[in-house]
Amino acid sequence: MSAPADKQAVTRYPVDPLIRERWSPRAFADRPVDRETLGSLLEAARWAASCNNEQPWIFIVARKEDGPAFERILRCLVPGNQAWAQSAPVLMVSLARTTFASNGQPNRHALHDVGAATAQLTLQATALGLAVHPMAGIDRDCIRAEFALPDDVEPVAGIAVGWPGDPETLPERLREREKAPRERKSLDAMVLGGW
């Protein structure tokens, strides 16, 4: 299932359809995501590029049918995200190991690399007809305590995964945002140099 026509990115230059169709909905269908499909998303993340091939990403994953595990992640989202993310069949938290395994020195590229892995996970999901909504709105202290994270592991983002749902199931304020056209800064606003 591709993104609705009004949600597909309008690009100045051609890009792959997966990039045009990827967006971050808040409405999810009441349909589970099986382990094989979820494995495909995580496999895509596993093969992301990383500084020194460190692969500093870790994903905490819970499907709704996992009950308490799902609730542990849900309660560590900010209330505004809990309101809609509770309907997603899968919740994740991305984590970054912030030191290099080889020498214990700080890895200042870890957050970038976790973002790259999440992007690959998201594109794989889009290819399979799933929707992914990454969230900055998480309670990092809650995640750190709930999952007993070591000092060198940093919570990065929450991630809701599922099959696209009906925007009419959302509260009015979120429904309006769900239906609004997608917008981006122009290339000229984000690229420096004489390209």
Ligand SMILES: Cc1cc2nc3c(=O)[nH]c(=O)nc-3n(C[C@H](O)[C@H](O)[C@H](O)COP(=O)(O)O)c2cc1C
Second form
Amino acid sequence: MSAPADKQAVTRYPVDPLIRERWSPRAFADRPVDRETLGSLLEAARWAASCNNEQPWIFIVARKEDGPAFERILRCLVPGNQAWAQSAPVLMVSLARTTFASNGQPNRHALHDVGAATAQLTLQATALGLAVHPMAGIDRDCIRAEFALPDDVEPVAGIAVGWPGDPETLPERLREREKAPRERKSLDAMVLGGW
Ligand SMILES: Cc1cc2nc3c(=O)[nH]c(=O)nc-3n(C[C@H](O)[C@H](O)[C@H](O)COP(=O)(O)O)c2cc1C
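We have the form predicted on its own; now please give the form predicted together with the ligand.
Shown next: the complete complex, the earlier chain at its head.
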């Protein structure tokens, strides 16, 4: 774990250091992520809870040094995300299978469960000193066409993974965002009923 002090979550109640240190940077170091390490991230995702143990998540994974798959994901990101995500050594896209395998009925919880698996992947990455940045800014039609997705498989999010980098390497506008304070609504704003 290695979040800069001014990026760590400021909490009213104690939380595990993993939670405190996770954040979504845009600057990545020019350093690859080996397969063994990526395996740990994917294993963490694999063991997420899911509705009916359906495990509706699928991850397209591409390391920069492994050739064209990385470029295929990169060109399906919106330009604003391409600008910084191109420097990440690993790009992923999370997918959701939106129907239950057993009966073909819609799985209303598929997106929830892909998010849960991604959260586990992210915390495992944080534990290993890696940074993860999720991206809604993807061209879903591009992903669907590029990877020939069946109708019941939905692109959910892009995910940039890498070792934390130097914010000074970012273009000015992004550098400012990289250094901006992290903010959250209050606990009171998200809890009904008290505890
Ligand atoms: C589902 C999802 C989609 C996101 N999409 C983008 C995106 O397209 N581009 C981007 O720069 N950040 C994106 N983010 C990052 C959020 O802006 C970030 O998580 C939020 O501002 C809180 O900051 P933190 O992750 O550092 O705590 C996304 C995050 C999530 C969870």
